[in-house]
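As structure tokens, one chain now follows by itself in the form predicted alone.
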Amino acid sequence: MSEPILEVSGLTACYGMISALKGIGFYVNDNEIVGIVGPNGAGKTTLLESIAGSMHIKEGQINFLGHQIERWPVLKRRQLGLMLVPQEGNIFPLMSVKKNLEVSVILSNRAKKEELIDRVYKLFPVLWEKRRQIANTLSGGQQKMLAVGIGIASNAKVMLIDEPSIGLAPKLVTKLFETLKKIKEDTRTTIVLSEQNIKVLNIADRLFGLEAGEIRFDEKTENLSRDVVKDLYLGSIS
């Protein structure tokens, strides 16, 4: 079996006194999608904060891609390939969408960058259909497109997204999980989602169980009881 992607050992991180994750050990491999479930508090924006670099860890260390980042700046991780997509501040609210997504390529070169932004505008027609809309204008489901779109955009080898089902009707949520789930399967992106809905059964390829700032367990999907995994770490059953 290759080894993880993306791997974290004796991942520590605070707010001033309280410990939010200890010790965590976590990994994902190439072209998986991994979700992290667990109730309010668990710790589980603070991990994708950490793993992106825009949380502080006391201590630990993370391996992406054969290198370890843990001391990296945001920027030279995302250089690299790791993508935070947050629950907010997640897009330039007073930019059009196709600015939006113009500033995402930055970093790629011209026909690469015009194939990224096709790649989004396929995926997601409405943001064609909305290119030249400023951002902070779309609907909540549409601006949560739009965050996705931005990580698509920026070539991230690993996208990290904090609960991209907050706020949606049930109806937007199947479809941007169904989104997700064609992501992986045509860009070969490996996707790692914090969750509390229940509809992360049906995409995660494993599961980690978070709780009060511990690993609880990890198991692949298909092995896992979905009553059990909805009443310990699921708040949302729409």
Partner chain sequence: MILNGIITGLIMGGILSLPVLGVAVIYGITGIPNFAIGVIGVFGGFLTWYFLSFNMGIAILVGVVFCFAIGYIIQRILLTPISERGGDSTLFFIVTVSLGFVFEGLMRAIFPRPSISLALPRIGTINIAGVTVEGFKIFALLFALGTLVIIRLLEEHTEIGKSWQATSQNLKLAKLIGIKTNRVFSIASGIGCALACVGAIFWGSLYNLNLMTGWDLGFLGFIIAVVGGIGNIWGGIISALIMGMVMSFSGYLLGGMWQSVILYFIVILVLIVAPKGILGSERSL
Second form
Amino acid sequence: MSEPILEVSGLTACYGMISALKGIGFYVNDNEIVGIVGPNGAGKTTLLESIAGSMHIKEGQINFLGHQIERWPVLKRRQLGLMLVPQEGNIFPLMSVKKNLEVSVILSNRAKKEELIDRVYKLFPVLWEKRRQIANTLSGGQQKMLAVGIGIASNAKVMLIDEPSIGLAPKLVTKLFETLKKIKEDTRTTIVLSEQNIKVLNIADRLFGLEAGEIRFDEKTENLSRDVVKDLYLGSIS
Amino acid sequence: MKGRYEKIGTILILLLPSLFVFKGGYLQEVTGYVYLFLIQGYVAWFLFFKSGQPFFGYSVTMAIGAYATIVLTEMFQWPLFVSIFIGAVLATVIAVIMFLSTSRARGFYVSMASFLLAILFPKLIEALQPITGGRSGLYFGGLTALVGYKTLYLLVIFLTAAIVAFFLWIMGTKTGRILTLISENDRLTQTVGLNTRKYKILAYSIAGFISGFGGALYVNYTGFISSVDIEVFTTLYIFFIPLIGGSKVFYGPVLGALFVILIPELLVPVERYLRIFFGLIFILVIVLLPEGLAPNIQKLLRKMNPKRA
Amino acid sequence: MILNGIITGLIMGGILSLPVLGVAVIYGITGIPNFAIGVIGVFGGFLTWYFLSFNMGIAILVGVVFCFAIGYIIQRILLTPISERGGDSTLFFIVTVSLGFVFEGLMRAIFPRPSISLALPRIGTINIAGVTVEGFKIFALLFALGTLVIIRLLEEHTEIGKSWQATSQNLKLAKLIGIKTNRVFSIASGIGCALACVGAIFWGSLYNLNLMTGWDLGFLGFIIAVVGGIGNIWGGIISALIMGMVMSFSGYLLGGMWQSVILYFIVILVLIVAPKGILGSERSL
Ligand SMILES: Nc1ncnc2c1ncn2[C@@H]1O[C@H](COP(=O)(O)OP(=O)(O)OP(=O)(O)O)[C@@H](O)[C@H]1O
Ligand SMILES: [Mg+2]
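I would like to compare: after the form predicted alone, may I see the structure of the form predicted in complex with the partner chain?
After this comes the whole thing, all chains and molecules, with the earlier chain placed first.
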């Protein structure tokens, strides 16, 4: 197997006195879907924000595409090809759907821009229907799709998505996960998502189990027993 | 209580300059000036930093005390001490009204409303020129004529020390602890079942009264006041006395007053540039030394004398 | 006299809407209340006055460009770093007021006179319903309104405008999708100060500029912007025009000295009575 494109080692991050990550090691290979699973407060969000650069880390290294990026500002990481769709506050609430997508393609060249926005509309036809609507008047599920759409429009090499399924109906979750898989296959994007939904087993190539700021397991999905994962690391929602 | 001796020591040190009275002249004059601003500095320390009330009207309360004293004695021929007292009461009333009227708004609005009042007040003084003298100001014999300059100087020293002692004392009482609690977490204090409004009104009253009294003392000592003396810059200047010295420690305002009064005295030739200088110092203090001078001086002392630490 | 007062009020309000817009741009985009912009704008007005005998166009350019640069620089080296460290409104209040004193001090130190008036060329007079109005005043009013419209169009239809909106609506996400938010902040601050400078130049050519004018423009601008609703341009214009009327009539009825007393009194009252803004603001304080 080739070198990982994203590798994290010895990552420690704190909120004041509370340490949320206690020396984490984590890696992602090219064109993989990796799931980070764990109970509430495990540190999933903290890990993703640390990688994207919106959280200040205390110790550790982050290597991305051969660069040591742990001291880089968000913007520079973004330019190198990292994008995070945060768990909350992941849309521009007072802009129309269309404008949300238009600003998200800011780093791409003109020809690419239209292609990316079209791709989002194809994946989420409902966004095309609602393109003139102001984002914060969309339903919760539609807002989630817009958030993922913003991630897709950004055309990053590695897309980090924090709990995309939260608040979505079971049917929509299945559809969203299929869409993510399709994105991966069509565009060779690498996707890292944190999840509490058991269906993540259907799309992820590998899973990391995170609990109380420490990695508990790192396994290929096919080697994992459903029940063990479910009992220990996933919520009862299925 | 460990801090007690330090506090008593501070008060005693504050009393020391009363010896300057034997030397008189420039040293005495400047020291009196420092002390008059020290009073205001402690008011800001108490109200803003210790009680967490976003008030910026120190120059206003001070000016009300000063002008009321002059106007009541000179125009209405009231006895001096009554006028001083009424001046302080008026300042209290204004401070409390300011609090009550803005108590629905959030902190930042209160800062702004009181700061705007500090802009308005000198304009009002100018508009009332026939009574207040406006820009050209008013001269006032007051206490100087009554007891003489040296006695007044001693009075300023002792009263300042007494006021500082009062502030240090009150922060040690139950009231003081509740005010500290309010400044740290207003909501929580309310949910514990304390009537925070009552304590805040008390804080504004104390601050207003002492600031007004300090203003009255000021005009008795300097013998002159005009709208220029109470420009909005003055309020910021007072606010920075505890901030520069160190708002967390009880002797912070002392260091701050020494700094803001003595530096300009040393820089007399560049008086033109005073505002630039102070503006920059204020910004630098906030950016580089948000804790003020005191902790850094302590650190420096410890470095020079490692055994004591 | 009433018609006269209304026209004067309209013009004052129109000019006032420039610093109001400056405040709204800065506060709306960066979330930082900057009380120094009035003083900086008036400093630019003094600069223009200083170079006026040389060449009018260049003089105006010097003032405006200088203000833009100052706005850009203070945001870059002072305000953005403080906000990244988590500064709150009270802190910005103290810092920007101190900054205002620095510029007021510079004005005192550099320029030979504390009060000036700019002699810009007049453009004849116009007759409106029996009242004669200087053409230049009409020009000032139209210029102010035109600027508002242009800024609005920029914001809606250009790439830069969209990234401004994105930054003001969700700073974190704006950073994540790759907007250079620090640059957006600096430019917004520069534009805000430049607008304040244009406002000051008009003010200085119709009335006069002194060391206090900057504070008046800055604070009035801020309050008007808050009352009208930050980010609500029309609200801003309407409240600027109302404030212009108040200034004009209090000037007529009470005379100079009392005019600014009344003005500040009203402003404080507004703060106390309607702290959320009359038309409601998106970014409430
Ligand atoms: N802003 C904060 N201040 C203090 N502690 C925080 C903050 N954010 C997170 N924490 C703590 O850090 C730990 C990890 O939180 P994190 O948000 O990373 O968990 P998570 O796995 O994403 O949880 P969830 O599934 O609920 O989103 C938790 O114990 C949480 O209480
Ligand atoms: Mg989370």
